[in-house]
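Below you'll find only one chain, the form predicted on its own, shown as structure tokens.
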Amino acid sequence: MVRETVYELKRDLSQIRKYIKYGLFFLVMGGTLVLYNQYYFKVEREIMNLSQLKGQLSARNLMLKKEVSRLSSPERIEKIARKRLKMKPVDYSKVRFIETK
């Protein structure tokens, strides 16, 4: 009687160990998936932030290019030359051009 009970307990214990192994396996796999999912969302959020920053920088770059174009226009440079530097328009009939070889 005792021997049968011990044998049954050993058999039950071996089955419990097998289920514990499976349980630990699923627990580790679940933990791994949770960690992967957290990392994925972190990277996704970073990509989204960088995309927004890229859009902002592209818009700023376009504005700066327009500003450079406006500031370097010949009309503006001529106006500044006349007003601040007291320059006069060039009379090309009085200019001598030197030809180089």
The other form holds:
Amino acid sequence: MVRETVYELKRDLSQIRKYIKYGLFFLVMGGTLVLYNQYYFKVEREIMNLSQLKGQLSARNLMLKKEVSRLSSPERIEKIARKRLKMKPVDYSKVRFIETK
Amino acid sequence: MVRSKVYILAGLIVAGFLLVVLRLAYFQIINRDEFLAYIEKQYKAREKVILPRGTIYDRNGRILSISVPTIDIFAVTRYIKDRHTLARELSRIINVPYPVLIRKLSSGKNYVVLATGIDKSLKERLLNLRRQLEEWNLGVIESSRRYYPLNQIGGTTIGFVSKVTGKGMEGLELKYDKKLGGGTGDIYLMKDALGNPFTIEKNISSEETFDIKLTIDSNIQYIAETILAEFVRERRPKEALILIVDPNDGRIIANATYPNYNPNRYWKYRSHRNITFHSAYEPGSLAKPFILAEAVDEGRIDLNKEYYCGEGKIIVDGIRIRDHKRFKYLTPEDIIVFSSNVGAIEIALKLDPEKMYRKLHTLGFGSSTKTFPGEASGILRDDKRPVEIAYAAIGQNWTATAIQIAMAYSAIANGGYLLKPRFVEEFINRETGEIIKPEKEVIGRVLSEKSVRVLQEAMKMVVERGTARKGKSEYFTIAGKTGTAQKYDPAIKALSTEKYYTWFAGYFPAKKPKFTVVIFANEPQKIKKWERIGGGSVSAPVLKKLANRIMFYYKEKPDKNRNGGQNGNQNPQRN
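To test you: the structure above is the form predicted on its own. What is the structure of the form predicted together with the partner chain?
Shown next: the complete complex, the earlier chain at its head.
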């Protein structure tokens, strides 16, 4: 009984061996595809991270631009000039123009 | 035996796949729409977000209007595990009261907008909170908010963007709405198969948008607004404005108006009018130089002859029109210098009425310059009855906007050419960086060389020794004309002797004009009881401060010596 089963398995194996090269071919192809996929997802994640970073940096850039505009407002500068630096509006009688040749 | 087993196994596998394929075909082909609708209803929600618009810069590159990135916070309420904790923690981060958040979270709606326009720098903290509380149905979506860093400086000119629709509602934001882009875009919020956050699908059209560099100089704008604010404090008019234009190319450099508003809080103001463009007023004596120009062109007057000025009154068609002083004889130049009503009427009555009105129309009066949204045209009817011609000559019974006045006076300054006013220096493509520069637009020659020469000389004298002498600068030559128009008073059904429009229109430096200025006030009040309200006493004094400050800002050397005469190219000051 056992011998018969072993004999049957051997016959099955010899049948399977005929197709093993195809199996190996599909296995290698599958493996390659899996590896490629992993690489693809890794690159995609990197692109996503970089786009996110770009978005964050552009947002920060805009916020900084907004802040620069607010800080350089003529109203604010005049207030600082008058109050902190005790400056006075121009009086042309005290302005001297220097001729350049 | 073995072969048959393999065939059976293979058959079973193929049958299995076939079943899956058939089932997929059922879902994706046969009942596709039904299932899509089901998914849309169950898992998707559409929301509008405000899209960023192009930035508006002044001519020096300073930002006047910018879309700053913000975030909106959403939640799918039925999947929120602990509303109270979420509301409490969220309230700490975004500074929205706890009761407001808990009310929204308990509203029973499928999804709710918890807060909009939140500073984007809080995004990381919010995402951390979501991770900590494992509230995956709390969503953060990027949006934008329009911000005006200079607040009310140039507010009525720049206008504002609706915080609901993201579209321009007033001013240049409205005029260039399409170029700036913005508005709202649809986003779809969707819970994915793993129950993780939202996947967001954007449905935003990608049209070409531009940043805009204006001709406005925010420093000059600020100078004009400061001087106007002082004037308003002193005279308490209903409305007032200072408009500054480059007479050589039509660029609008500053436009200060009262009332003004801060576009960052536009909803707090009742009126968003920009009186420079939206309102037309009677120009009063500002019309007289154009009557003189027509008389010169028609050859109806002798510039050296003195004309009788009625000693304070003239009767036309049985109607008595008064002068502000009892002038006897004046030359045409002095009629302008001292602004004699009777003298101007005498000249106007000598003219061909058709040609006189044509002159006013060609100068741009009666039609909008189409520079600003909702711009007024003013009213100029070609009524040829002598009394109407008389009133037209002294700027009564017809109206003009401040921008029309500025462009007509710019024509005197630039040698007779009417230009189209403009606000835009450059359009900058936001994608490609390509720059489009609008060209200077000359509408046509509207004043002859001879009349320009006569007017330029007369207008210089107006400031030196005439009605605008209170506006005379010690350092710069200024040319211009004052104007006073009586307002119609419905109570007495006649022209009021108490309520006036006061004007000054002119340019400086008189020799090489760089700036055309219009200064206007509606119903300015007297400072002293005995004072007489008029363009000379009210509007002209503003001019001196304005000219000195602007010219210093541009580091211009005075063109006058200390004795008051012109200095040419010499340095007026001792070194």
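Note that the structure is a prediction, hence the values are computed from the model and not measured. Positions refer to the first chain, counted from 1. For the two forms, the rigid core is made up of the largest set of C-alpha atoms that agree within 1.5 Å on superposition.
Core-superposed comparison between these two forms: CA of Arg11 displaced by 2 Å or more. Once both forms are fitted on their core, a CA shift of 2 Å or more is seen for Val90 between these two forms.
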